[in-house]
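So this first bit is one chain, no partners, the form predicted on its own, shown in structure tokens.
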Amino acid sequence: MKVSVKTPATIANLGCGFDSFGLALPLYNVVSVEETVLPGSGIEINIINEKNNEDISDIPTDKNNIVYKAIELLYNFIGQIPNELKITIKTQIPISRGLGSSASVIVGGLIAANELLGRPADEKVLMSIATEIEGHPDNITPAFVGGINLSSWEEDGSVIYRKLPWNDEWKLMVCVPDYELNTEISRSVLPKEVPMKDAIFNLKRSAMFVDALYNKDEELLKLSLKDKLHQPYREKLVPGLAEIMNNLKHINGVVGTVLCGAGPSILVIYNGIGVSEIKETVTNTWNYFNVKSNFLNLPIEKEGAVIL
């Protein structure tokens, strides 16, 4: 028996929503994981990277892949090892670059798993493992259910969500850039500690950002989307960020740009005008980094992970 799951990208964050914003993006990563019929056989990982360039070869296809581990975790759950298995990835998600490909493949393996071992494991269970894995449940969560969530990891392991509403009319732009950034390394530049007034901060701008969603407010969007905990710090990360940030401020149209993630990624929220200006002014600025870049028009991925 074999089953494939297709999952989407994700961003999470989103400006002041540190390790608690997420939405999904239709751009998928599937994951199939099957019993091979030879005991003895072992673990197979094959990894496929179907529509980009990228190189993937330093990816474990042993038992230190990630997609294993979260499988095995499960396993574990029921009381078994993972002993004969094929498991194959097919990306499609640009990799290490603010956009979830990590979660995409962890959620879309233990969906597969679960189902083929005749779904022994609840949401809760799925989402505890698959957040222990990844280390924070904003990218997880709208990887399962999609759209745009607020999620908390608590300290039982379980994952709280609710999913946000979204006005359609708010429309999304991932610039993606040339390069790769390793979230290890973009987590790494962060302060253990933060001055308070910064927490106070971005406690305000959660709760703006929560209330402009449930009332479709862009004014209130716009001052919500700022953040002082995490992108100030990531910013020489990322060439140009800040040089892009300040100069969307002015393009009209633009309601907020917010990086993805980790980075390096960016993400700019628009009304639907000044597409064009948008782009232009990204380009620019990055060229003057020697930075090339994709851009993504996307809509919200409203469903999250499916079985094939």
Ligand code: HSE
Given for the second form:
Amino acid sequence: MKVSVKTPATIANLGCGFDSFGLALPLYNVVSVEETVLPGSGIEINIINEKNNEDISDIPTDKNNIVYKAIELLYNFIGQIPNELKITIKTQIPISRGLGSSASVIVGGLIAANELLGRPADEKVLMSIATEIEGHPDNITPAFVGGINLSSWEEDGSVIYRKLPWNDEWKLMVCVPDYELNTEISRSVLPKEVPMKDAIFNLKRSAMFVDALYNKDEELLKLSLKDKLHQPYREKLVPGLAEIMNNLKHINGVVGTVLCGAGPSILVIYNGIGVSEIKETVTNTWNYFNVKSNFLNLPIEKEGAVIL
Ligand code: HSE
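Hand over the structure of the form predicted together with the ligand; the form predicted on its own is what we had up.
After this comes the whole thing, all chains and molecules, with the earlier chain placed first.
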């Protein structure tokens, strides 16, 4: 038996909600898991990149692979060890660009393996295993259930999440640069402690963000998309981020500009006007830093992981 699962890309943080907010995008990875029939054939992992320009040579295809590690935890949860398994990972989501490619394949692999095993684990268990491997519920939750969510990884290892409403008049433009940024490196530049005033700044904005979504309040959303906890520290790893955020402020239609997850992609939320000016501004600013950009105009993916 073979089970395939399609999971969406994600954008975590959304400015003020560091490690807390995330949304799903209609770009997908597909993970297939099958038990091989030949005893002793071991673990086989194949990665197929469906975007030709992505370098996947560094992704482990042995037991260090994150999809395998997640599946192994699921097997351990039911007191078993995976022996003969073939895992095929087809990727379309750009890798190491802040678009949740890891979360997507971890969630896909776990759901596929869970089906294969006769569904021993419920959503709560699967989300908790996925977050243990990936580390960030703000990516795992939207990859799993779609939409835009708030989520929290609790001290007991469980993930609490709630879906939030989205006003479809707010559009998303994802600006993807032509270089990768590893999440670990992007987290390594963050301080262990932050000034109280910065914590309060983000606390207020996270509350504003939720209220803005429920009340379709564009002015409040605009205020809420600011951040002092992670983006200022990551600017040095994302050339042009500060300049793009500043330059886009003056364009009619732009509601806010945030870093996608740990970067380096940039998300512009706008109200339907100003598309060509946004693209031109981002292109010109990144050109100055010798960075080439690709633009994705996408709605929020309302659906999460789907068994094919
Ligand atoms: N919230 C996490 C971060 C997402 O910003 O580091 C990592 O993909």
